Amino acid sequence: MAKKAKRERLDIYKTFKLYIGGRFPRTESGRYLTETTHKGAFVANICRASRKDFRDAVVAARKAQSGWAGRTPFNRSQIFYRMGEMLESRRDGFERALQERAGYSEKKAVAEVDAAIDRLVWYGGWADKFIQVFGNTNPVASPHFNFTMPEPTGVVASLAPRSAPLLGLVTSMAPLIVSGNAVVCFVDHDHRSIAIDFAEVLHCSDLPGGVVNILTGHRDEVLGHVSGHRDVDGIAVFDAEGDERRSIGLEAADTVKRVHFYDTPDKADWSDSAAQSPYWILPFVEFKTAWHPM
């Protein structure tokens, strides 16, 4: 009997799309960027987000923000813990991606995944504590109770770090959403596919769609549109210097946006303790004071 011929097949490459409103749409522009490994081998075509994609992400974030802010801090902490659980369950894939795509050593890849998981759990622990720490009961000279409480700013655009493809993204996202903000993260570095891998973790972690939106592309193409968008309440900026900082500040001033420039740790080591603090939550909360008669 003749042997059956071995069936040949083509590898199916993963399609890395955007993450908007809890879904994975392609960019409306049809444009793409080609990602390669640190050795130059093809990884995938990555969506090159447009200004229209950014507008769609802001709409999704606005729809999701009030519901997210309305959840109890304890429930937000549970969802943060679930994010950590899901990342832990997929750690092998992220370690492999960091080594193959970004050129990490095995030790460095393990350390970055460990730090990303721990950071999610750490900020989750602050969800029901930062209000107690930074809120206050104020002494007043009238027969009233006077309370000052932090509340989320609203929709925040985050220009994510250009280093540490996984940990940098987690660091730029976690302190923004733990207080009840919704965020649009714009990722611009050589290993954008890892950000979309992380979007799949978020998608399976009980996080409501639209609370975190992830766009990949060139930051300079959308920078003015991000800074000037009238339905964006704040901008968290990482790895911006000189003219870029000045441009963001000028554009944001026109709509009285809150802008905060986060300092990059020495040698861009996002696992450093300086890149993790409850004070990183504060730039995008508003302190509201309420009076109540005794």
Contents of the next structure:
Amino acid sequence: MAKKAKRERLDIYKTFKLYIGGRFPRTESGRYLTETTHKGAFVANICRASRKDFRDAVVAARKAQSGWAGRTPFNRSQIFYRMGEMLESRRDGFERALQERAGYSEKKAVAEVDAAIDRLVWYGGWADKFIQVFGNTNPVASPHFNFTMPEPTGVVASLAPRSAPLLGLVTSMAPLIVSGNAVVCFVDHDHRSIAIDFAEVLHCSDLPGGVVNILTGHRDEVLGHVSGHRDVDGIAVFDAEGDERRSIGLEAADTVKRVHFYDTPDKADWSDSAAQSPYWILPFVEFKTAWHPM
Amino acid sequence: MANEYVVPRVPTVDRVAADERAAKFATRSIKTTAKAAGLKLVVSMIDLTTLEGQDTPGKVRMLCRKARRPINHDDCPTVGAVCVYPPMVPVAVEELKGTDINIAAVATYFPSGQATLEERVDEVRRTVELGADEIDMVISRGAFLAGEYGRIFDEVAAVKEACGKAHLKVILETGELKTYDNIRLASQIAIDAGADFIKTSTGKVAVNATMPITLVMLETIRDHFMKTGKMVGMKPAGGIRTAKQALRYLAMVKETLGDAWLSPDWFRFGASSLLNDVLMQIEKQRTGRYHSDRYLSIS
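Coords for the form predicted in complex with the partner chain, given the form predicted alone:
First the chain shown before, then all remaining chains and molecules of the complex.
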């Protein structure tokens, strides 16, 4: 590598903010977390989202949800493909981030970005197919045409996986929004900045603002407000055990939320085929049955 | 008569200063017990309104029931008044019997006010006879902008007389008066002519109640009180949809007029969607969890 010329200018560092309603606001709390690389070197100060940021994100998600669900499945599919395109065009940055910040080997970083792109495209393909596969016409003993079809649950809070900073987030988010849900992802692991990098990908993918909102911070701080928020229809929970599951379940039961706990794959291998399935779409759809007189 | 009218001398309004002062009220931090008390006060000050062409007796009944019991527990006051079109007054009278919720009706050919004075006064008289406790009138903005200030004065005075015991709120439709100086002058004319309340807007034009406009009107009320000792009420209407906005208005009233005006007798919000947002905040305070308007009745 050629010797670096003496730099005449100051580097401009990126400020990592939250992603709410298609904007990048700072946390209203003014608090931050310091993110370091796997070796302990400073990366950035990251927003430590508060319950009010979560509240704002739910408002944004609620506003966006019906419009997103009202898009044609084919259009949602196109937007998923566009996300894949955008991630592909920025893959160098993500590979570098995974290596420098999270300590991945080059091979592992490339594999994670590959898998993330492929997963977006893969779920994009399901947008106009899962209704056909999971919906049904039902034989009934009356002169009715009776059919059942899945519809999105609504606003879903996702307590995102604590491993695989890029692929974990994509894996948790894609099956939620493909059906027309809007989601608030709460990211709590050591490399939160990568989630915000990914928000920039979403931001330029024709994805309407508010469909995906990304917050970074401490999960346990907001847990009660996430599971008790009455305008949240469902909670997708990754990497929670014992007491945490219990408290989420108790709070959520109060407002009859749909809660789904995902089992973390062995050694957090999100590229495994078990982490990608049309059945991942099912926990957050509601089945509607209609009776149509013949 | 009109020719003899002496236009009141009012100070000019510094637009920049008014805007800046009004913006300052958005910086107050109202939390915990003060917030809880403020939210309940806001509920008690709301003129729960429905003024649509599609209003039906059923919708007005539903609104009245919401006014009587905004939420399904007792820890919440009733609203200040229900505000409807004159034909709906008998429905409201029936529904609100036995409560101390007032019935406000918009009259004088709301929202345009484009009719002869006789027709408008006649409508007021009939509406009061139907049982309205408060009349919200509109001034003739056309006449005001044409400089016929005497006509505005005579109009308000005539309507006030027709109101009898009913309270009179005068809608200036500030969005159509354009300048703060016009708003200040119109406020003064309405007060001089006997308005019990002055009100910003009908809610039917592009620009409704804003903080600076309300501030200009509150200052007119303050100066009038300083001079004469007579209190006049204020009602911003249109565009106030969130509890946060409403609390800012309360801060403005307190700091401009003082505690005496922090009562439904002297300050009202003309609003329809505000109530649900305030109820959501009240529930947040009560339960500690964020609420959703899906748990509240519509309107």
